[in-house]
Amino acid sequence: MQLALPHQQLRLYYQAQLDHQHHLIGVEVLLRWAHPQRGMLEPHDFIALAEESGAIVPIGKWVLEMACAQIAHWSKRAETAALQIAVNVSLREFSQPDFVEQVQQTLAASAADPARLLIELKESLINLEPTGAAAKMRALKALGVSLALDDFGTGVSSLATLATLPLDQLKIDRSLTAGLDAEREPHNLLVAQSIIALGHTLGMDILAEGVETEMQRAFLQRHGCLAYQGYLMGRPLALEAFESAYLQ
């Protein structure tokens, strides 16, 4: 794990996010690790190694980079100019001191347009420390970012607490979009349908990750949901792959 990064070993993948009338709005960009022995790894198979090893500071502090770096380029070009990347933020990069200077410097460096960059945090790290986690993303907030929840409905998030986070984006758990199509999990669609209604309420927009079926999309547009991502819009892919798909 150690050796990922300076032995070039890591690649970036581009997922697609739609809107309900299927224009690209923005990209995830998702990690992989070309392993020399086994083979192209997914990052359930190596993150939590990252975060023990702590390997994930300097392999989050490459992805943001490269993130950046891709955003100026898009720029450029008339059709991307406003598409947004996510990057996701472990809790180990998220608490490193100078989380904060890191983006602003990557930013600079880059001269990528801050309001393109969308820093995605998980609820579990809301929850650890919502004092502290609320300073850090106001000071991300101030240099043009925009936040993400992910993965939200997974855990158990204080609304207090949430309403005085500065979000942009609640993203709706692939877990509870697995269940929109199953009469046998009712509870999935009472929970996504309060999602929407708390996000809208809160001023957020909501993003439903996991969507696979029409049928889940379809659900989720008639309550409320305009942005998906999931296979039904595309598989991640390797750079080049993307903009052939999407942007030819």
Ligand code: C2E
Given for the second form:
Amino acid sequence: MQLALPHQQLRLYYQAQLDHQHHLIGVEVLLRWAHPQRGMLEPHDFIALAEESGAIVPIGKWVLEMACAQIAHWSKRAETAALQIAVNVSLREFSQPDFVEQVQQTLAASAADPARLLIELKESLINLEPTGAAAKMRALKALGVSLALDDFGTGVSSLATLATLPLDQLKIDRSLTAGLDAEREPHNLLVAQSIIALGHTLGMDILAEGVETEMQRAFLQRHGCLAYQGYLMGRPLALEAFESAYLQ
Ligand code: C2E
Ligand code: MG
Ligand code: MG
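Mind sharing the form predicted in complex with the ligand? What's above is the form predicted on its own.
Next comes the full complex, and the chain you just saw is listed first.
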């Protein structure tokens, strides 16, 4: 794993985020490992290992550099200039004492507009480090970066803490989205509806992950969730394939 980065085996895939009018509004960058023997590996095969070993720190730095370079590149084209690029940051990276400075330096070095960068944090992070996390999040917001809470609805976030955090977006976890197909299970619908209402009450945007069917998307739209990411909108793709699928 330590060698994946120096051996240039890491790749970034891009997954589209669309609004209710099918406009491309953003993209999430997702890590892949082009393993010389085992083929293209997905994060569940290596992210936990990278977090345990600490390899995620230099890897995360690379992901951020690549994302900022892409922001700067896309800022030169009218059709991509407004896109937000979402980057996943794990607890191990976020906990680095110089994480905020690193983000600042990376943005500056690539001349990327901070408003185009969205950092995704996991719900677990909020519970683990309530006070320190909030201060760091405010420092990131001060740079002009946006913040999202990933996989929301799977953990047991303190709602009182959630209300104090400077989050721009709640991402509804795909397990909740999946439950929206089972129309005979009214509790799934009620949970999704409540999360959307909660996010809106707290002034946050809501994006649903793992949207695979039009039924799920339509339910979400009816209840005020107007941003979607999932196989219905498209799978994560290598940059070239992404650009030819979504851009002119
Ligand atoms: P995530 O941030 O929640 O990313 C969404 C995951 O859901 C992605 O899995 C994506 O491929 C998958 N997905 C999207 N739409 C659908 C759908 O309609 N149906 C289904 N079944 N799945 C869908 P992926 O790429 O395997 O990534 C898994 C996780 O690995 C990510 O979850 C994220 O937590 C982590 N990860 C990915 N890239 C990075 C990275 O650069 N740094 C860090 N620290 N973590 C990363
Ligand atoms: Mg994510
Ligand atoms: Mg997620």
